[in-house]
Structure formats: structure tokens, C-alpha cells
Amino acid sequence: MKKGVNYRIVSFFLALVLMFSGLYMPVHAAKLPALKVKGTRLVNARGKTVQLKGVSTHGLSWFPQYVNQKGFAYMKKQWGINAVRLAMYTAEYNGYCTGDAKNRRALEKTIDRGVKYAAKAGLYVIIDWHILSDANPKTYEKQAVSFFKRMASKYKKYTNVIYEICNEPNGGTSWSDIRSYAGNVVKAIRSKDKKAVILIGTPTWSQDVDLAAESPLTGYKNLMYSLHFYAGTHGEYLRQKAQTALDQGLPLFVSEFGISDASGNGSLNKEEGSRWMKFLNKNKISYMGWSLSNKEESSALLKSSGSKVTGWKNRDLTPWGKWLVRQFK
């Protein structure tokens, strides 16, 4: 056997060097085509409309077990989803901005696993800055800018990543405040990632999309605006607001919804839910159902008595979970 260069070893070490320099990524991370916004819709590189359909986790600090490879792959194959949302609370117990440094590191590790599990499973993934009790996104704007700049630098080569920069502004927060915040966070993301799709929350728990349509953020491409609804509370009046926004050319993305009441609990309104699905499908609006958890509430997809983190059968799902999975088929 002739002595010479072992090209397999050389290739291996070259891959390591590139990986640590940020110029290499595993093959599975580039499976999905990058998406962009055209008009009011998401499209692929060929300009074909793409409608994302998936589920949102509950808070990553409280239900991290559902971020796992087998679970993501199962939902892709058996339920037919093509996206998952990673909900990282900012202000609640062990929120990113209220917990300690150890907790922040744990949340970022969970996000990292989620992004890679999603890429391997062939799913798009939303990194969600889940403001709620902090109400106004400007409360933790400095932290958000730092967080998203770091995420965009880390995942700029992952074509499956979408950034959601403020879940549900509320408490009377104005569109002016949200727009100001969004301008700074989008700028931070674009300094590292020029093309990724970014979702911007809207006033009143991401319902007042008509206000955003009057004065959307300018100077950037691939921006969409969040519309949230719970069919037990929100009906035709909110669809009318959504239609007004669409008519003005505002791209909408339903990054969270359910068919319970707005608290996430109460009875299910399947009839109103069906009206919403007809509206979303007609307009090719992407949607993410809340939530992949076994929390004891109407809006959890999994029964509170269960502990399975993958391989769920029909008997493991709540009435809402069964209803949602049927929508994906």
C-alpha cells in the first residue's frame, strides 16, 4: 500500500476548521429552500406560494421536553406539519429577561436544539421572543437587540429559520412604539442576516394588523406581521381587520391561534374555527396552533394525563389537538 495523503482525514479536519469558523454547516441544515415575501404571501425561490402549517411550543422554560428530534420528525410525517415555533417567554418565571444567566444559557441551548432538530426533520422553525406580561416590547429592547443579533449571526446559513421579534404587544402599547422597537431589532438582524423572514407583532395581542397596515416598517424586505386569534373570542370583526390589512398589501402570518377563548381555556368554538381556517386557506396565510404541551387547559394539544413526547396516538390528544391535526391533512 502506497504511503500518501489520507484525504478522508484531511477532509474531516478541514470540515472542523470551517465549522468553527462559521463557514460550514451540516448538510441537513440546508435542506429547505429559503423563503421570501412577495406581496402578501410567502413564496419560495421559484415564486411559488408557500403556506406554513404547524404548532407552537408552550414556554421553553416549562415544557422543554417537547423539543426533541423524534417528536419533530413524528409531527412532520404523521401530522403533516411543515413548521414549528419555539416560544421563549421573556418576562414570566424563568423568562429570558427575568431569569438568571444559567437560565438564559439553558434557553439558548433549547433553541439551538430546536433549530437543528427542525432542520433535520425538514421543518421551518420560528424563534419567538414571547413578550406577554411585559406588554411593551420596548421594556426589554436592549436585550432583544442583543439576542436577535446573536441568533442571526449563529443561524444566518440556516434557510429554515424565521425570527418573531415580539409575540403579543398589549396593555395599550401603540403601533408607534412597536414600530420603533421593530426598526431597531430588524436592523440588528439584518446586520448579520440579510434575507431571513421576520415576523413583527401588532397592537392588542397581535390583533390590530389594520393599524400596522397604515404605517408599516419601510426599508427592509421579507417582513410579515403577526395576527393572533382564539376562535372562542375572536370572530368576523377580526377577520375584517385582517382583510383590511391584506387589501392594503400587508403580509400576515398567524404565528399563534386556537379555538378556545382568548385565555387559552374555556369551551372550543369549532364552527368559528372552521370559518377562520377557510379564511386562512383562501388567502394562503401561514398558521401555528397553540400549544404543544400537556398543560391542563383547553388550548393544549396533549392530554394533561399523558407524558409522551412523541408517537402520540389519537387517544393522547385533547379535543383541540384532534381538531388541529385534521386541519394539517
Ligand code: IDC
Second form
Amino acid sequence: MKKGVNYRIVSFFLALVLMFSGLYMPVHAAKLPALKVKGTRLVNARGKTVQLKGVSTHGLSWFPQYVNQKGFAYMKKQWGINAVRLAMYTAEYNGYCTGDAKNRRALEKTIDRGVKYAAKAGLYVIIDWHILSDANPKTYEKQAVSFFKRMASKYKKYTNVIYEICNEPNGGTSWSDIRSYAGNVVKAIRSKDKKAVILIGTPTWSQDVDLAAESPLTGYKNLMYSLHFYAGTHGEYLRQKAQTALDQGLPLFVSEFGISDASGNGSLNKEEGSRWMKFLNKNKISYMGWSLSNKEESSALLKSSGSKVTGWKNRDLTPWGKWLVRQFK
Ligand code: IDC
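Now that we've seen the form predicted alone, could you pull up the form predicted in complex with this ligand?
Every chain and every other molecule in the complex is listed next, the one we just looked at coming first.
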């Protein structure tokens, strides 16, 4: 009898200790399984296919408030996402390469919070070098090499981090330019982290995956190639390109998409969006919807009339937000 009581007391305190150690545990202790690339797919340690599904932030300089612990945990639990993408513009509004040093520090801080919140919420997280108006990734290659080297060194123990090295090359940037850039950035990342998954952008706003498939980067594991689409603008012809790339064994990752037109505005094309979803799910391609923000545009997931940064109800979501959340379930 006496022993039983002691046992209960001991286990009560043990439970308390476990609870608190859980709360104060360094975040990376709550590890997600590291992912690998096998064939065209993302797999876990046991070789089982993993399809990441989630949302992309809008530019971190514009909307840093959506990078918060409660919001990330909420989306995981209520929406069923398993990944988030942190979009860090390089050249637009307070971009990493066009803003000052103070701005760069602020962006790196937001990324650091994002990585840690994601780890704690049990989400994979993509660090996105969001080139856009700086069409060719070679424009800021030096900055990219040093940025990614630092990130890879900082986060090598974080099994949830994925690196996206150039959002959308455009303006006629050739695959050979991108390939050369990717060679240098991937080398920099691999000097610190041998395994993290790396996403490489493709020509024409990350659409010409068929060109990348003709001469992918060699000599490294765990590389995937970005395919972006906006269903209001891109349909069957782009899925054909994607199919061509898959047939050649190129691993694809949809790190950004929408169902508005490519401007991020205009009306939604849900029918085309559904055709895309069918294609992605059939091929187990990961996808991240643009964007977790309340900007007044049809590609924003949250209504511009609201300012909540977590705990969104259906009524807080735009038509696109509601549509996307349905896809996750
Ligand atoms: C858009 C944003 C918009 C912003 C613009 C320029 O939605 O608010 O003013 O960028 O910074 C992309 C890009 C992504 C675009 C999005 C919609 O990766 O940055 O965001 N889009 O135009 N590629 C295709 C569409």
C-alpha cells in the first residue's frame, strides 16, 4: 500500500518534469524526420513517399506578423498543413539585397523565428531566396552564396529546413545560367550540410522544368526543381511540361502556386485548379499556396478586412483561402 502511494507520487513528479522539460526543450529536439529525394519523390527515412502541403508567406518585409508560433501551430492542427515557406524577397521592398544592413538583420531574425516556430509546430520550413524583379539569380549570386552558407551552418541540425535558392528566374534567363548559379549555391550549402533538400528554380518563372530535365545538376543528392503555376493563367500545356520532366526522372516541387491569374490577382479558376490538384496528388508532388497575407488581392488567403494572425475561422478566409484549406484535408 505504502509502496503504491510512493509510486504514484514519484510518477506524478516524473510527469511534471517531463512536461516542463518538454516546454523548455531546445526546439530542434522535437525533430521531424529528415527527408530525402528518391527518384522523382520526396521520402522519409523509411523510404515512404512524403507529400508536403502548406502555405507560403507573402514577402517577409511586408507581412512579418504572420510568422508566429500560434499561427503555425494553428495551421498544422486546424488546416492539416505540414510545411510553410518563408518568402524573402531579394530586390523588392526592403529586399535582402537592396535594403540596408539593419533590414538584413531583421529579415534573418524573422527567418530564425520562422524556422524555430516551424520546428516546434512540427512543420517543414522552406527558406526561399525570392528573386523576382532581379530576374537572373546571378545578379546577386555572391550574396546568395554567403547567405545560404550561413543558413546551412546555422540550421544543419534542423531536420525540418529546406532551401529554395531562386524563386523564379525570368527575363529570358537561360537554364545554363541558373545551372551555373545553382552549382555554386548548392556547393556552399553542402560545405555545411550534406543532406538538406534543396529546391532549384527553373527558367520562365519556374515553369520550364523540361529544360532542367535535359541537363539537371549532377554530383549532389536531394535536389528538386521548382514548378510554379497560377491556374488562372497556366493549364494543360504546363502540366505537359511537368509530365515531360517527370518522365525524364526530374524531381519536382511546387513551392508556389495559386488559382488566380499570374499577377496574383483577377478571378479564380477553380476548375483548372482542381485539374492541377489531381495531377499533383497523382504524382505526389508537394505544393505550397501563395500567400498567407491579408493583402487586397485574390491570391491572398486572408480577407483584407481582417487582421488576425492566428485562429482564423472560415469567415476570415478569402474564396481562395477556403478553397486551399479544403485541399489540405
Ligand atoms: C506578388 C504579390 C504582390 C506583389 C508582387 C510583387 O502577390 O502582392 O506586389 O508579387 O512583389 C509570383 C511571385 C510572387 C508574386 C506572385 C503573384 O513568385 O512574388 O507575388 N507570383 O504575382 N510568381 C507568379 C505569381
